[in-house]
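Okay, so here's just one chain, in structure tokens, the form predicted alone.
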Amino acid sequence: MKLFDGLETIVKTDVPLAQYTWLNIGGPAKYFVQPRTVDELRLAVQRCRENDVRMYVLGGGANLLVDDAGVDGAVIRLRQGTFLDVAHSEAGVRAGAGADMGRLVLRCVRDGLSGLECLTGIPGTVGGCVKMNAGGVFGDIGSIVESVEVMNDMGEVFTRSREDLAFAYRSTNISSRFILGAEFRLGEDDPQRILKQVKQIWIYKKNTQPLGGHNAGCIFKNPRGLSAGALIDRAGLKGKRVGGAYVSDKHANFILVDEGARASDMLKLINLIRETVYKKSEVYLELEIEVW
């Protein structure tokens, strides 16, 4: 592995993908490194960059869809080491981009931060939600986000202030491959109101949404001013299957994925319900998912 010379302890050759998705399936991975440091991500990021190998970004694969013939080129995973790291801050809490939604949802229950509990049932990490602006019907991370540090395919680091940055629905300006950490802008309350509401809204998703079984959450943006999953449903839709993939009876806005299943059952479901929608409606349903 000349290529990762001197990084032999954060890479890994032909790593199958399908663990770390929450849809389990997909293929491996040509190169798989995990950074503990910016240091260690900066050095990968230049042997990537002067060899031609393309970078990805895994978070906590909430959303992604991998192929599977896997991915040519190296997945880094920002879930180690400082990546990790939870502090208190000025603003309310400073997390690494590799720290977990949930846990940091009760981490500020806990605390007696309030601002976060509308991420509550949204899977996946710090980085991942904010570059996606995650969310929904109780609100979106952008919100209360006070600032987001990132690097670039040089390694430069830079902190962008809230004054620079632009969160729209499932988006933000961030250009930057890399987010590194985010704080967010939280307020003191009683730990108990919190978790009351958390609660509230737990239940809420538990009774509309299929929160069991291997699934990706949304597959598709809300196009303006419309519901996807009412889309998918009014063009008859709801436990529609393609080999091991089937549509959500509960909400048709959501695959769920039999053990067994392939990444290929995905796409071809996922185009079936794209074409059978614009043919009932005349909208073209736009991916909220990413695929590798």
Ligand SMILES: Cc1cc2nc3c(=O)[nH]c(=O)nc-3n(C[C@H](O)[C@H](O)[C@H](O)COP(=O)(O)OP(=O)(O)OC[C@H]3O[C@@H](n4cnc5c(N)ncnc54)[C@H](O)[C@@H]3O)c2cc1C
Contents of the next structure:
Amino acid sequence: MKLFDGLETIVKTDVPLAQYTWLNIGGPAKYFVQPRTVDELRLAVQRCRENDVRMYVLGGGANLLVDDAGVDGAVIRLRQGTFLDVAHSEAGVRAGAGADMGRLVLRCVRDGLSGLECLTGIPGTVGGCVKMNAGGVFGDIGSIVESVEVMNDMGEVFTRSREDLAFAYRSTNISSRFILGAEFRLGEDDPQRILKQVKQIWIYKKNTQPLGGHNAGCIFKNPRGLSAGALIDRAGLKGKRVGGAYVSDKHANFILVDEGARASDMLKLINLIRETVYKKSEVYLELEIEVW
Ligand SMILES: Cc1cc2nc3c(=O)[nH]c(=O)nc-3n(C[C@H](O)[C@H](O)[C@H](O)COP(=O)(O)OP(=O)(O)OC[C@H]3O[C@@H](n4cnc5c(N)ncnc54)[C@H](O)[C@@H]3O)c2cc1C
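Cool, the form predicted alone is there; where's the form predicted together with the ligand?
The next block holds the full complex; its first chain is the one shown before.
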């Protein structure tokens, strides 16, 4: 592994990625890099840059479809060491990119810090949720981000404060490749009251989304003023199946996969949905999930 000489403890080769995604499908990463510190990350990034190795950043894999052929590049996963740190801050809480969002929400409830509960039931990491501006009817994460620490491909680290950041529907203006961590502006509140809100959101999710079974949340973005789920439902596609992938009966913007399903099943079903919805409603659905 000449390319990563000296970094053997944090780099593996040909690592199957399925186990790192919520869909549980997809082929291997040529290089799988798990740095524990910013310096290790910088070194790995430098080697990739010098050797023209394409880089991919993996969070919790809750919004990803990895192709059956896998990824010809370095998948960099920030879920060790300092990337997991969580601490109180002046604004509320500061968390490393790899911190688990579900656990962070519960920790804030316990500490009487309100704001992050709008992320209840949204799986992933702090880095992935900020990158995607994760959220929904209860609010988006972007509205409570105070600052974000990022690293670019040159290994330079910057802090970008709220004034520099713009969040839109499932997107941000963060252009640096790596989000290292974020600080959230939270208010103080009674833990019992925040917990009540968390429970209400869970009940809403349970009633409206398929729980259990492998999936990646909503597959398509909602077109402006429209619901992707309603368009798919109207096209008669609930329950539609290709191989091991099928459209949820409960929420048509969710695709569920059986054990042993292939990424190609998902991709064929996605194309079929797009074509059918376009024929029926003349709307072209844009993907919310990322395909590697
Ligand atoms: C059951 C279920 C329900 C869901 N419900 C919702 C919902 O209600 N609302 C919603 O918005 N989403 C929802 N999602 C999608 C998913 O939870 C979010 O998109 C979440 O933000 C993904 O975070 P992640 O850490 O898993 O990111 P990943 O899936 O690993 O990556 C997503 C993107 O973020 C990038 N990324 C990840 N970490 C970093 C980092 N540290 N630095 C830079 N880029 C990074 C990746 O490169 C990729 O482009 C749901 C998913 C599931 C499985």
